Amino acid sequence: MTADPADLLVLAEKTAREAGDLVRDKREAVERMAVAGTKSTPTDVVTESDTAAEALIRSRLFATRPDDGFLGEEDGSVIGSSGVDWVVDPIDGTVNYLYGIPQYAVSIAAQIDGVVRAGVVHNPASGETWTAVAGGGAWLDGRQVRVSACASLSLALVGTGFGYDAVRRARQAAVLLEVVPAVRDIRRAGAAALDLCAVATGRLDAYYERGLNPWDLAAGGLIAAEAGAVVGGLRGAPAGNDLAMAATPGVAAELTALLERLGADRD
């Protein structure tokens, strides 16, 4: 079966959209979400919606691509023999989506042999969704954006997000104490996607944090490096979970020493 990135963005893209208006019909349902499980922490929560909603995306990828492998948040991973490979969140933002804030996400990437070629954010709440093709530019509802202009750390909007374990949270607020006053200001919105897919927008110059999932990073990094931004972790590592920045070039450089000298990368 042939990959061509182009075509697996459509197929993603419709796919974000129809578990974008599942995830957001519930919501609206219910005066208020229930937790079906957790994960990692008792803070790290899952709603029916999240595994409804991966189900779904598992089944209207795989109708179309039986042969593709695929890594979601809730249920594990399949092996696949296309060299094509989803990585999937279906609410990226659970405790947001939870609390009925507006910040949430469907994220779907599409990896060819390993890297990421193809991706899709979908904010159900705004109808807004983020589209990107390896070397094929930064897309916000048929809009291409780009990165800032920021050219000084001390004038840059930062985003990031901390993690769910209570000693890892303490690290990266002692972190975030030496990070605020050499920026302009922080927002911590409580979805990485769309804070990645925010840098790409210009809304943010820099987004940073530590403990990213593949899922979490895939679509939003690929849309973020399209859009112009400079993604990677510290010390000459690619973005992942030891840290995951993207910034727009003109505050990379900055941020990168800052972060690598607050070891923004260990617990």
Contents of the next structure:
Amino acid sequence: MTADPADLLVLAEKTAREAGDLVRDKREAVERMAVAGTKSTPTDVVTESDTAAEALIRSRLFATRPDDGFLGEEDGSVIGSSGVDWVVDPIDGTVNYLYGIPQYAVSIAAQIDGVVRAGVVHNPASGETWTAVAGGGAWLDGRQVRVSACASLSLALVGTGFGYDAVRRARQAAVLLEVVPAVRDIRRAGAAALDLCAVATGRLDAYYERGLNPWDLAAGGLIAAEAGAVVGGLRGAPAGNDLAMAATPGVAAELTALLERLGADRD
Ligand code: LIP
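Next, report the structure of the form predicted in complex with ligand LIP; the form predicted on its own has already been given.
Starting with the chain above, the whole complex follows.
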């Protein structure tokens, strides 16, 4: 089956909106959302909305494209034969979702032959939807977005996040101690996909985090890059689990050098 990124994006956006309606309605139906289970640590939670949303997304994507591959946060991977692989976080920002904080997203990316070519990040609480196809720019609700013009790290508003493991968090806090005095301020909003979209939209000048999974990063990383952000890791590595950074070009080199000096990509 041929794979046009624009067609993949249409399917991804429709699916993300439907999944977003499901998770939002489920959250609004209860005062307190129950924890259905935990994963890497007792604070790494999953709700029945996470699993229901991922099941819906799988069903919709495979109904249209049965030969594709799939990598989801909650229910593992499916090997495909079409050359298209979907990388999905049904609820990025699950802890925010659990607490009723309206900062969570459905993130769906399409890889063609291993390269992300289309992505959508949809915030069901705000209704905001970011989209991109490779080479086609980044868009928020139909309006093209670009990174900020910040040209000095000391004036940069920088987002970050922390893992679920206490030992990792202690190390991340040690790095943060050195970052805080070097920048305008820090924001920790709790959803990597939305942090990456914030960089794309100029709401953050940069974002970095250690320990992201492919489903946290895939769609938001494309959107940030298509908005003009420098997206990568440290020491010449691509963005990935060791360290993911997205920054407006005016601060990317300064932030990269600082994070490399601090060993932000190491425990
Ligand atoms: C979350 C990320 C966030 C990170 C959290 C968690 P989840 O993903 O979006 O940036 O700081 O620790 O990994 O678990 O909500 O899909």
